[in-house]
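One chain comes next, on its own, written as structure tokens: the form predicted alone.
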Amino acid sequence: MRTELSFTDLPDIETELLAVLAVDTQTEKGPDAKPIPQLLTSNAAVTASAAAVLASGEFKAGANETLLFHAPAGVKAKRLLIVGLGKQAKATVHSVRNAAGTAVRFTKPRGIRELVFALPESDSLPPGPCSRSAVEGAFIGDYDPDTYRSDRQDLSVQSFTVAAPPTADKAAEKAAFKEGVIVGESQNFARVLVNEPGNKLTPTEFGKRAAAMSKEVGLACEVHSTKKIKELKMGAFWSVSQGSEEPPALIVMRYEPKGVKGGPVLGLVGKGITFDTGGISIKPGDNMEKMKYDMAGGAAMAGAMRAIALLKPKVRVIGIICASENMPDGKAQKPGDVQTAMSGKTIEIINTDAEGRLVLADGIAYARQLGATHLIDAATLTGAVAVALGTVNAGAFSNDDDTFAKFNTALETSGEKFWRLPLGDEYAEMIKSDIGDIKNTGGRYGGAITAAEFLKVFAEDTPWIHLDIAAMAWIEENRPYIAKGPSGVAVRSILEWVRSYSA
């Protein structure tokens, strides 16, 4: 998708479709209260062309609600699309991101290949952040997961233009716009990886794609396999891999900004299980095909590292992805086995389907060995987090309040929803083993928390955040602004957390 930034007056823009935003300004309550839509543009010609439609009551400006009309008077655009942001008091830059995605997805099935998206003119919606969010939303909305359909039609939007107010700060707008392109493309990079079937994206192929991306954007990258994993004594990681014919991949990406020698080193660790059968503790057959998405945490780290390399924050970053299949053949580990992790801790295997925490345990230990002073991991780790939080928030855990405060602030920019869940000694007791140091599951209750407690053992005293994205990494139904399938969740939030450490 070609993206452009324009400062041209809206009536003078020649395009197939001009999208403008509206809010519901109605404040009264009661059964007789009616929505009052208002366009977020000061352009008199555009406002006049939509006045009759807005007055009809046909359009209520609900969040992501759309209304299209042809040959609007007073403007050169062939079509005018109004996209609602909902109640004025609740409209944010994140609403603008979704509205841009909605506009793109509205055009795709209608054969419209170009659109201009007018930024809102509102004191509460600053043009710079809105410009970035709009471009992000356009890339997110343009992606569809139908890669392998033989009858696939390319419905992609070919041209997306952000129309900023002519009075806007042009330098600031251009910088924000450029960021939006990088972040949107990086989130889609992660989504493409997550969407790949397990027979296409093996651990080896995951390594190849990470290496190719790293070369493209200037990251140092090493991809290791069985020999290195055994050399490092990553017994937890290897225990998951040993049941598969496909060799594992230990992917290490490094971002070293020029002139930065001291300061923190951020370790980004992602779970990269390219297919998860559950191993000997095999999963039910229903929905097992979705277990190709069990590497979404690793994909999020790859997408974040891409954006980091292009946006160039002044902080050193190490990205580690532990990629493997979890298969149930004759060499696979069994419930009751005891494995020795890289850190020396011994792990009693209670359930071989609790494998993600095993690969992360060694990934976290390796990040610390490589010099990481602060850690963040991402994983589709537990179904329990979906029971706790549904599909509205992803789970977050941390052993350090200051480190988590930075992440919480990062969410204000990313717009993603994470909810911090507790840790504590009572939960740690639930994973103590009679035969080894810890066991890899604490039972049914508090499953997301005991999984986090397991990882906390390997983070030790290093400030650490764990993101359990299991309920948010795959979208079950189409939404107005994003297709069903992989979401790319956590890419934006991890990026902004990293940027908060920039010198």
Ligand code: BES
Given for the second form:
Amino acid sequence: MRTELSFTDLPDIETELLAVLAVDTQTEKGPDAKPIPQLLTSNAAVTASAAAVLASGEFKAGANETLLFHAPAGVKAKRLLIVGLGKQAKATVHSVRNAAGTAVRFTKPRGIRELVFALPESDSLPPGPCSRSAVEGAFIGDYDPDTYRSDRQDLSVQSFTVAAPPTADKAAEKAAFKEGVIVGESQNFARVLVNEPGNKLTPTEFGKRAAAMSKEVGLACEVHSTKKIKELKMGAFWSVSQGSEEPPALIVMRYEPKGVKGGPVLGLVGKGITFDTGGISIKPGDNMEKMKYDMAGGAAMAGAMRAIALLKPKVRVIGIICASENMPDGKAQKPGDVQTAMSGKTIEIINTDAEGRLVLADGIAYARQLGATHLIDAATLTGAVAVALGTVNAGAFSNDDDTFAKFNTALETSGEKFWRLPLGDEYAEMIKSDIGDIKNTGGRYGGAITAAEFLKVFAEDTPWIHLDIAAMAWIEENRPYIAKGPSGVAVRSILEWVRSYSA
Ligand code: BES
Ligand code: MN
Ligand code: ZN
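Having displayed the form predicted alone, please output the structure of the form predicted together with the named molecule.
Whole complex next, starting from this chain.
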């Protein structure tokens, strides 16, 4: 998708489709309250062309509601698309991201290949952040997971233009717009990986894709396999891989900005299980095909590293992806086995399906060995997090309030929803083992929390954040602004958290 930024007056823009935003300005409640939609443009010609249809009451400016008409009077665009942002008081830069996605997903199946998106003119919606989020939303909306369909009609939108008000600060707009392109493309980079089936994206292939991306954006990247994993004594990681014909991959990406010597080193660790059968504690067949997305945490780290390399914050970052299959086999690990992790801690395996925490235990230890002073991990770790938070918020955990405060601030920019869940000694008790130091499951209750407690053992005294994205990484139903399938969740939030450490 080509993207452009324009400062041309809206009526003068020649395009197939001009998208303009509207809010519902009705503030009263009650049975007689009627929505009052208002266009977010100061342009008189555009406002006049839409006046009749807005007065008709057909369009309520609900969030992502759309209304299209042809040949708008006094405007050179062939079509005008009005996209609702919902109630005026609740409209944010994040509603603008979704509205841009909605505009693209409206346009795409209709074979219209270009659109112009008019930035909202509103005191509560600053143009810079809106440019960025509009471009992000356009990329997010443009993606469809239909790569392997032979009836795929390439209806991708070819050109997306953001029309900023002619009065906007041009340099600031350009910078924000450029950021949006990088972030949107990086989120889609992660989504493409997550969508790949287990037979295509093996751990080895994951390594190749990460290396190719790294080369493109100027990151240092090493991809190790069995030999190095054994050398490093990553007994927890290897215990998951030992039952698979496909070799594992330990992917290490490094971002080292010139002139940054001291300061923090951020360690990003992603779960990269390219297929999770459960191993000997095998999963039921229903929905098992979805377990190809068990590498979404790793993909999020790859996407974030891509964006970091291009946006160049002044802070060192190490990205680690622990990629493996989890398969049942004659060589596979068994419940009851005891494994020694890289840190020296012994782990009693209760359930071979609790494999994510095993690969991450050693990934986290390795990040610390490589000098990480602050850690963040992302993983499709537990079904239990879906029970706790549904598919609305992803789970977040931390052993350090200051570090987590920075993550919370990052969410204001990313617009992603994470909810912090507790940790504590009583939960840590639940994973104590009679046979070894800890066991890899903590029983039925509080499953997302005991999984986080397990990881905390390996973070030790390093400030650390854990993101459980199991319920958010795959979207089950189409939405107006995003296709069902891989969401690319966590890329934007991790990126913003990293940028918050920039010197
Ligand atoms: N990959 C799964 C978690 C998962 C479930 C991700 C559903 C996405 C959707 C993880 O490896 C797993 O199997 N977890 C077990 C842990 C249990 C055995 C303690 C689970 O959640 O059931
Ligand atoms: Mn599992
Ligand atoms: Zn898993």
